[in-house]
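Below you'll find only one chain, the form predicted alone, shown as structure tokens.
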Amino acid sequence: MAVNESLRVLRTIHYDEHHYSLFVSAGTIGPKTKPGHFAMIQAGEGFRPYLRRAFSIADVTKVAGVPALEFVVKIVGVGTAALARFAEGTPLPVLGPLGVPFPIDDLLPSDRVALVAGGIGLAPLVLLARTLAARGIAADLFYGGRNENDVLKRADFERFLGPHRCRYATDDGSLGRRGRVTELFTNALAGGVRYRRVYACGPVAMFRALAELLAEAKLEGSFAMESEMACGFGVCLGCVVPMVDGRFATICKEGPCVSPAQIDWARL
């Protein structure tokens, strides 16, 4: 069940001119967030921004002892301009944790996941990739960008699930192999590796692509679909999209987490 408080700001960590990570204190969101949760944020008072942002729930962690929520934010907008600016102690009303999480409860020891990542699409793979590795299950990370100031958090995924776990793309060949994210995992699935599950987070491009080796593969996927959204709980129909069975899903109340073999990606 998602509640609306109020949480402060604890921090704000910022990588570059664009990207920052926002921590907030968890509240009684923190215990009830799952890997692939999100949360709805009020960027500020007044009527710019007037909505609220969704931002996907990137860990759940400590921030000098305190119980705290982590946003991994890129600056795109006013609102989540104005987020980067708060001072902390700020308070911010949070509403959460909202959606369909990552389905990881069916998985065993002995299975092998594949976590692919597409610039900030990172963000619901971190929690991911921290309950991953504290059940003891091996995932592989595969995380693409344009250069390598969009390939963040790296040692957090590389402390969770090893360095030889990690591989990362380029499309200027500034971090890791030079190219597109899903060469990466198609070179992988080449060398004879097999995955329970393929968890992904990115663009519609990269999500298109990985539906279709997914298929080819026969391998189960679980996409955190990510739309503009005005509420957060299937009310405002700002967030759907189409599905094989003909009808349109939204994604804050079926989603974010969903198989890719059910959507329509010709009408997406």
Ligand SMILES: Cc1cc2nc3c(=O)[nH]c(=O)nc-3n(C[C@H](O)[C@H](O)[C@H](O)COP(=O)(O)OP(=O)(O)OC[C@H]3O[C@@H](n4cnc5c(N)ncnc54)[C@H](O)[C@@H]3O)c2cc1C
The other form holds:
Amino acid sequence: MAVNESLRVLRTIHYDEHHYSLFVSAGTIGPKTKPGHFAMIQAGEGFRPYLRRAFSIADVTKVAGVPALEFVVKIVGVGTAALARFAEGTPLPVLGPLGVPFPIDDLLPSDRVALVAGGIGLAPLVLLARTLAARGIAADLFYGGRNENDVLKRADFERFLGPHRCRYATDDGSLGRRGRVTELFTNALAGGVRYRRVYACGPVAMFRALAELLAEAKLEGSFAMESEMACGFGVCLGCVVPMVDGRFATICKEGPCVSPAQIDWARL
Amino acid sequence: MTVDLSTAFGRLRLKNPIGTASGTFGYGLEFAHYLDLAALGAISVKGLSFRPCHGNPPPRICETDAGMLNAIGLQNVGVDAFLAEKLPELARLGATVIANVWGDTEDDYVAVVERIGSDRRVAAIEVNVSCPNVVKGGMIFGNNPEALAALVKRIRAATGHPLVVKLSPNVTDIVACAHAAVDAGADALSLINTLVGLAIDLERREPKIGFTTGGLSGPAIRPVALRMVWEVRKAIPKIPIFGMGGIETVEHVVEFLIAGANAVQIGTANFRDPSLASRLVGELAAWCEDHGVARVSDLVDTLRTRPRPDHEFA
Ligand SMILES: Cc1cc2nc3c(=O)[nH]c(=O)nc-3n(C[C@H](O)[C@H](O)[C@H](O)COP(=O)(O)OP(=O)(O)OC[C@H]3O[C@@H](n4cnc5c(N)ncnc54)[C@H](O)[C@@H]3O)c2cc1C
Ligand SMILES: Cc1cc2nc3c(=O)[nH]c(=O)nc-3n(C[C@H](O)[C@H](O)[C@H](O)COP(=O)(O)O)c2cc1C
Ligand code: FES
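The form predicted alone done, now the form predicted in complex with the named molecule:
Shown next: the complete complex, the earlier chain at its head.
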């Protein structure tokens, strides 16, 4: 069950002018968090941003020995800009952990899985990589961005998964292969690797392409989806996506981690 | 001093004047983890239709200055599923439940109300004649006093429950609509629903909401809501009124009571803070105590206005 609590800002690390990691005290949310969970954060008491903003809980970690939640954030508007400016010690209202996490309980040590990230979509995959590593499950990372600056927290992924399991693609070729992350992934499949499940987070265009690839290859997927959210706990019905059964499903409650086979991509 | 928060609301006696607004409180159960449902004066559940409704395609919401636009399109589980799956638990938790209902046609409204029948677990029925986000029904009744009166008459004949009519603010003359509803048999009024608005994505030159327009809620609408509560209170001195629109603090609650509301409903603010409504109950008692108010009902309709001057041309 999610809790609504006030957590202190512990540290903010700015990667470049658009990306940062925000660490807050873990509170009681930390121990409850599973990979794929998210939280709703109130960035200030003002009228803009007015509603809370949704962020994946990227990691449950420590800052100078203090249990912490890490959020990895890309600045796209008022809320994400405001959140970058809070001084150490500032209390932030945080509601979490929320949503359906990535399905991992059924994985066996002999399974191999893939993690596919586009841009800021790395966020929910950090704690996933940490958790899989702890359980000894082999995972390959395919991570793409526009340029090198878009591809964050590589050291963490390489530490958890092993550097040889981390592959990158950038639009401008500044890191890894020039091209799209889905091309990297297609090449791996062409090489004959079979994945038990493919965990992904990224922009809609990446999701669409990947959903098609997975359907063709008959591979199971779990996508951490995004949508504009007013509440984050299933009451406003604002965050829906169309499903193949004709319903609209809330991303905050029935997701964010959903099977791509259930999404009606044509209507999205 | 112990403050008396109890609120006479027509035939209803509410524990206190703090309720929650339809569409911002789910079916209530989603909030049971964040607050004590029984501690609230009343909870109005998501608008119920006869058949389940899928609602509008996304995007359905966007933030605006001091508020948000929504065009959910009244997605709901349908009245039967509500009665079977939600109401028993709400009753067990001791919630005072207001069933908010809507339909595309008069017959649809009547069908929902008949399904609820004389179920005592429902304290009152709130008729939404003011949803701006569906193509049919809703607003057609809310914008036209004659259509509104005809609808309310039929619902009145179909139910013995206290009948609250939730008016649309998207009208020139809110008082005419209030009179139409009350004359047709409404026991009480709720005001206001959301104000129709438009938000634009500049780069795409597209509306940010899939339905094009959406209903504006939140602090941005509070002055309009207060004005409408006050106008209706002046025109119909005795009618019980639920006031709502942008309430976030105990001071806002008191403003609505002074303007003439007997009770209030907390809306969009529930999204920011799911425990807010129950906290406001305690804060209201404290506010009254600090201000020497023994009974919260003593605050109702106490606005002191100055006479408005005639034009003075220089
Ligand atoms: C479950 C979930 C997890 C998320 N995890 C992360 C994360 O780990 N890191 C991260 O940086 N971002 C994440 N997001 C996206 C983040 O919520 C939005 O970027 C943020 O709400 C934008 O707020 P803003 O005030 O800065 O932008 P605004 O000024 O509100 O809007 C700027 C632009 O962002 C778009 N936008 C607004 N809200 C969202 C949203 N919820 N999802 C997608 N686009 C949006 C708007 O349409 C607009 O184009 C997540 C979203 C969800 C739903
Ligand atoms: C997302 C959302 C959904 C709503 N759904 C309903 C509804 O189903 N029925 C209804 O009568 N009002 C509905 N409303 C209107 C609210 O009950 C309330 O009248 C309005 O939002 C003004 O109050 P606020 O500014 O405090 O939110 C909805 C409002 C929002 C924001
Ligand atoms: S964000 Fe409100 S229902 Fe999902």
